[in-house]
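A single chain comes next, written as structure tokens; it is the form predicted on its own.
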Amino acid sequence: MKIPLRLAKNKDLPSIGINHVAETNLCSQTLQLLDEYRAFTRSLSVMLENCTGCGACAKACHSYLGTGDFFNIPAARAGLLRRIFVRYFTWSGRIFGGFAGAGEIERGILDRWVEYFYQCNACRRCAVFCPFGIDTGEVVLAGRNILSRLGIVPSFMADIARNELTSGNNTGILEPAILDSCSFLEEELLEETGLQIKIPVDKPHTRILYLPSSSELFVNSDTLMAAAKVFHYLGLDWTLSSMLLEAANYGLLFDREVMKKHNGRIRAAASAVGAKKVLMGECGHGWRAARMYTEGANGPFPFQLQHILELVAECLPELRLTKLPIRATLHDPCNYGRGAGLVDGPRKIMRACVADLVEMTPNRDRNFCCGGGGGLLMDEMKQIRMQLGEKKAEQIRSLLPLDYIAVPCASCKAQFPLLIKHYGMGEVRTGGVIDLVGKSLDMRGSAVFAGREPNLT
């Protein structure tokens, strides 16, 4: 299936440290970084070694499921790869050519590994369901790093990781825009709770700095909204910062250093607040990039690394909550179930603020993606997300009627709504699970803290 991805112009690369190569040295290129990369990344040649073609994964990829492209079984993906290394990495490879699976680089190859490395969401799931446990979805974002070493990268991926190194957020906004936001969200908390409820911003000497998705100033405010009246409510001592207003990591997706160097920003912002703590938001791929990786790329983080989500998990014998006569369920985002173990955390707020709860099935790490994750939120790809969501869209429809799908991740809010519409499922609200503790949460008690801070770990 062939997608209209749009690439980057050579002027957009330098400012995010990805270097052009000229058409000519692009396969010997090509060979020189898989061969660092499987150096940097030793798991990569085991998991291309080891793949014994068995097929368990076709039936677990909601992209084969949803396209029904061969290519976009994990195995064959993987495979567009894996041919590559065979050829020049092994020996059998060297001698026996084809015959041993191995395959000839050509520029064709890459047009290949872009079209179908942008088919896949990495999710894996692939890896829960292989008996070898392959990580396919690792394979694809070695390849994906591998493409913007090169300079082909799409541009809305080289867009936002342009914005995340400049401005510390994905879309680009600036400080007067951030404090503008933030002064009309609290005019909506005045009116709605009657409380002075504050959204402070770079506020020194703050024991806890929140990074949320940017789209909670503009798109998801209820999100930002409900964390604040929570904090509030809480009485806890905390800020976002201007200079870093983003738990999204695009790096992740497609750019190792990238990555690394949006990583880093965490720690300069939390220095610059004086805070204690991070306490990440509502994202996925954000989360996991932070709890996995922020250490093994820029060494030990001073300070404690906590989500959102686990907080008010363990805050909950605190709040005053009246629960919501609303039938929802939960979708558990890839990079929360099968990426960093948040699961229970989510599912104990959702009691305490739904009459009824009902799962997806399947969940947890074995839940289908929705497929807006791994960076495929570009316009063009729409049509094709739509059929990466079948599968979750099929989840969805077998638990209606439903009143709320809780959607802790920014990616997953951008594309439930799509998903429901393109599936004629209705009218089912959608947004976070935060969103539902600001909704339930009685702030009459928030007085219960006053001028003590509360017995947090």
The other form holds:
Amino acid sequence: MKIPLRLAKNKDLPSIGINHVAETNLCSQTLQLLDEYRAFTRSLSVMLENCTGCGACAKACHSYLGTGDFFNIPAARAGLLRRIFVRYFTWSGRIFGGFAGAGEIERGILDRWVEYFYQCNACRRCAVFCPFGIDTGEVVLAGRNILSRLGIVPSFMADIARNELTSGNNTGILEPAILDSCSFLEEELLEETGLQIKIPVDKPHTRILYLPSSSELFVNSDTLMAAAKVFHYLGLDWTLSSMLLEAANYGLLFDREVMKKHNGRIRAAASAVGAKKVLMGECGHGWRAARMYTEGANGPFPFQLQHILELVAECLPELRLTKLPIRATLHDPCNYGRGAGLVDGPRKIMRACVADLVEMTPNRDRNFCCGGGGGLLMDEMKQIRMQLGEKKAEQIRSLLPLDYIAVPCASCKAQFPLLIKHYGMGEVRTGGVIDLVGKSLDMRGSAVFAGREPNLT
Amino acid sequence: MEFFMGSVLPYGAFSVFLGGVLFRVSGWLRTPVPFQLTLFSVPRNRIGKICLIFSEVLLCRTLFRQDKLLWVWVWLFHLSLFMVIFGHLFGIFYLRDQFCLVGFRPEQSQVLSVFLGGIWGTLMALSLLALLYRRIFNLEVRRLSSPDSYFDLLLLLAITLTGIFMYAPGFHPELHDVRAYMAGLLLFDPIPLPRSPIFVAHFLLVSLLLLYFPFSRLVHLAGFLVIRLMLVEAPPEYPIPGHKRPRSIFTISKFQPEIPLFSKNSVKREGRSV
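Structure of the form predicted together with its partner chain, please, following the form predicted on its own?
Every component of the complex follows; first up is the chain already shown.
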């Protein structure tokens, strides 16, 4: 199935540290990059060489279930890379060739890689259902890494990566705009609660650095405002940073060098404000990148790292919450459920905030991806994303009537409204988990904490 | 020729098998795992992790969850393979008297050994046929297969069938001869192969399997554990101390942020608003 993916132009690549590769060198360069990648990580070779093609992953993959395209079966998707890998880097492929499923490298195969590696949300659900635990997400990320080093990058990713590297956030907001919208949100908060709730930026000597998703400044501002309310209520000493106003790390999804650079900013930004703790906002792959990749990318990290949902879940006894009279469900973002093990915190919070919490089936680490993960949020991919989200739509439909779907991930927040509208369920509202805390929090309780520093770890 | 088949081939095949598998596994283990690939939810303590891996190894837990029918055949095949290998070891060494060790009379042990060997062998053949059927008639799996996927199954099936065929009257090799031959191999003093065509065929096919094993997908018997160990690794704890060993050379190369750490504007704004 052809996908309408727009690729970045060659002249835009050097700004994200990628060099264009001439058409004639593509094949030889691919083999060299593949060789480097297999020396870089154990997962690629061991996952490609052990697949027996049993097909158990087919029923686990929302991408295959939604599109019905054979190459969207995880084993077949990985097979596009496997045939080249086996041919050039294993004994069986070199000796037996096509008999062992090997194939020669050719220009056409790279087009297939682009096509199918960008129809995968890297949600890792196949790894949960593979008898061997083969994670096709890893293979896909390896493939995307190789493609981007060949100069084949979706322009959407390239733009975001450039923004991340220059301004420290996905949308490329510069400091004046950050200050401006924070002041605006402070006014909104004043109007709503009658309290002077600050949203500090670059405040020196602060204990906690909060990294929201940059979309929270404009689109999902309820999340940031709710977070500010909770921090104010708890009397936390926190700040945003203008040099890193982003939990997301798109480098994780297509280029490890970009990932490393952007990840390195966490440490720099935390040192700059003198923070002891880095608190990550609601962003799925961002939380996985920070929690699971920081050590491997940039080594020692002298700060605590926590997710805002974990912090709020810990502080629930201190918050005076009134249950909202709504029927709500929680979507477990793939990178929380399978990628970073954050499933109990959001549930605890939801149970405290809403009267009727219903669970999706399946949920937690077996939850289906919404179809917006893995960096596929580009406009031109909307039609495909709707297909990828078919399973999720079915899950939601079986829970109707619903008032609210809590999606604590910025990619999911972008995908869900489109998805439920596409499948005719436009009346359901979506938003973060923290948004609910903001709505059900009784700010009068904050007086209890006035003037004291809560002893949080 | 007889010398080659009876003496060179078994040693050669076994060395290739052992050396090849060790080489491949050590090749995987030598490559770094630059990032934790923990697949949640994973047990926190060591006992939980060991239980998880054992339930995967012994029961194919994941497959059971996903596809019960496939699980039946896969699990049955691996179980019968395991049983048959043990049956060979004990049956040949004790000349079918192995059940005397648990209190049976010799004639009972003979019958039981023949009976159990026949049952497990048949189950193994049936499960292989079922897997082959699935590979051919399930459209998805057929497209996922390459010629070697069929070859693996057919080779195992051929070994099983020649094994079962030895039960047929007239084709039965003398167990004494087989034991004497195996003893000769183990004591590095090989004697000629027993004169039974069906035994020789069975023996040659097993040698072929051993030769082929390390190069094929069958090596998943070992690779499986390598993957599982990656997936149950403990996630990092923060703060990460400076003396912790780097996970790979990727960790070591340094990065400096390109934009200034502090900006006057924002500090001024803070000053005003406080």
